[in-house]
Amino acid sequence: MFLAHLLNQAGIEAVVVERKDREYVEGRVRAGVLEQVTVDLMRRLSISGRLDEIGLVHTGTNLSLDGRMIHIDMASLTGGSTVTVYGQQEVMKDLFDAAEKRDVRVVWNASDVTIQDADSARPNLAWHGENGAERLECDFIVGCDGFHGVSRSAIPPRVQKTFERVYPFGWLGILADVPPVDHELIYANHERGFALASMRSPTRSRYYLQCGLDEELADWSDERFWDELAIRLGPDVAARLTRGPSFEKSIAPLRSFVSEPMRWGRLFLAGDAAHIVPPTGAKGMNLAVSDVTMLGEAFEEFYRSGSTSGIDGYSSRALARVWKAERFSWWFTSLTHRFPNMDGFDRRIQMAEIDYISGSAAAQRALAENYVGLPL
């Protein structure tokens, strides 16, 4: 949805084609912080009334070891650099109340998707939608279609390099409406394992709590995740701890992968089709308005100059602030996180570690550059 809007800015004819219904997309439970160039974009497409109305703009992060917190002054390390938290449904909102006013043509309920001759002058997407099978030929395909989706799958495996990384836990997380517990998130390191305290709302708050892939949600009761919860912030922060009934609770995985490269003829990979990066650093959605970004300049040289050079140039492009962003999430992952194969020396690094960040500006500093985003 970026990217149509940036192309039809640009006066550049697209379609959205969408497996699902604007109700299922805009009622997904995804990410919540904006990096400083998402919320840059969003101003620039004229979609961020509600984004500046309500968005809850956070100049510091902190870290919490064993209850002991540490405070990272984003902006100031960064030169004023901020992120922004704002969910991604509520993104998803903006883009497509916009795309109504702009005739940005979405495709709803699509299913079958097929595409064809990606390597040709001239490919083609087949789908089966309300008004039966459908055909569009097109100039360019840009897969921003997910993981699972059959994007990556139309480029052969003999082009293809995938490289991965998958965690030994994953995150349980909830929703309630009650006060969050700081102003800003807290990613706590706990002897018990990793927690998160972050939120949607002033009135709404996000909450994680690191967890073993065997684990069920029938065995998380609400009384069971807030004590734990206040366990691994911390006696000081669970003191402010407001608890009340969740409304939605979920187990994610969490994994680091990268499908190299993120172009094949005429088909371009955007987003979670490309990469995936563990939660821990805010990069995901962050990444794909990155993507596409690029690709919106990309396109607009091709059309206005005939110019392939950003085409062309597209995939390492877009890898180099890929890479940055996987080495980030994988470190921050690390340090915050209880790892089953660790051992007291490993603790005694991880400890190490944050109390060096605690104390040195310089490590600091490379924190904040890469929370709120490297630039494109």
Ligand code: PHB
Given for the second form:
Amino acid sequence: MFLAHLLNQAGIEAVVVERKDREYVEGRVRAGVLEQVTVDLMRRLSISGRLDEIGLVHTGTNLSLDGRMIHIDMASLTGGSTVTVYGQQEVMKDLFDAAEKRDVRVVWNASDVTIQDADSARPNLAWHGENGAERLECDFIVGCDGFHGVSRSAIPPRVQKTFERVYPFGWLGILADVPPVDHELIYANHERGFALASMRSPTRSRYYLQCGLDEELADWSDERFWDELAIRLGPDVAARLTRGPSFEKSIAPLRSFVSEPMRWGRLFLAGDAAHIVPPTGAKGMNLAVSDVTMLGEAFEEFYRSGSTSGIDGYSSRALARVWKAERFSWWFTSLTHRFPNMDGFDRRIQMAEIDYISGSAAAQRALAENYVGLPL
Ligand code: PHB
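Please show me the structure of the same protein in the form predicted in complex with the ligand, now that we have looked at it in the form predicted on its own.
Shown next: the complete complex, the earlier chain at its head.
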């Protein structure tokens, strides 16, 4: 949707083909932290009205080790960069509302999507829609269809390399209409496992607990969740914790994944179709936005001047940023989670690294500049 708006703004015709309907996409609980590049793009597309009104600007974040809090003043460490808490569901609403007003075409409920002749001069997309079988010939196809979408598999295996880490745990997340425990996020490393205190608004909290992959939601009553969260955040923070009924509860696995290259002929991959990060660095949606920002520039250059240099450079330019975000997300996950095969040595190394971060401006700066988002 970001790319469709970028192209629309540049006078380039684009059609978004979506498998689900608008209610589904807007109803799905996703990420919550926007990097500055994402906020900047929303402003550039003039869809930032609500973001500027209700987005929560965070100048810092927190690490905690067995209840001891370490504040990272991101803004002062990065020359003023911040992140903004604003749910992906809200971003989608803004994109769809603006699409309706600006005649950005979205085809909803498209099933059985296939990509044909991606390496020819005239690739085409076929699907089953509300009017039966449909087909679209185009100049380019961009696969923004997520990890389970069809576009990555349209690239022949012989030209594709994939890289993967699957983590031996998941995140159990809840949403509850209670005030957040802190005005900033808290990433907690505790002996018993990771916890994250996040939020969606001053009255809506989002909390996560690291859990086993074999655990069942049914075993996690709200009471058990709050009790465990209180332990992992430590007594000082727990004393400020407001409990309440959850209205969403789910378990998500954690994975790192990259597929190279991100282009084959006239097919381009963007976002989760090409790469997955564990949520610890809050990079998933932001990476998708940086991918399509690069693609928008490349297509604009092509249609304006006929030059294919942006298009030809897309995959390596995007992957350079993707891999740095992969590294950061992997590192931050490794630093903060309890691994099943961890021994005392591994645990002491984690504790030493967090203690080092707490006392080193250089280490804090490295964390902060990755967290707020590396330049495009
Ligand atoms: C969230 O609020 O859902 C959230 C925040 C930060 C993360 C991951 C998820 O790193």
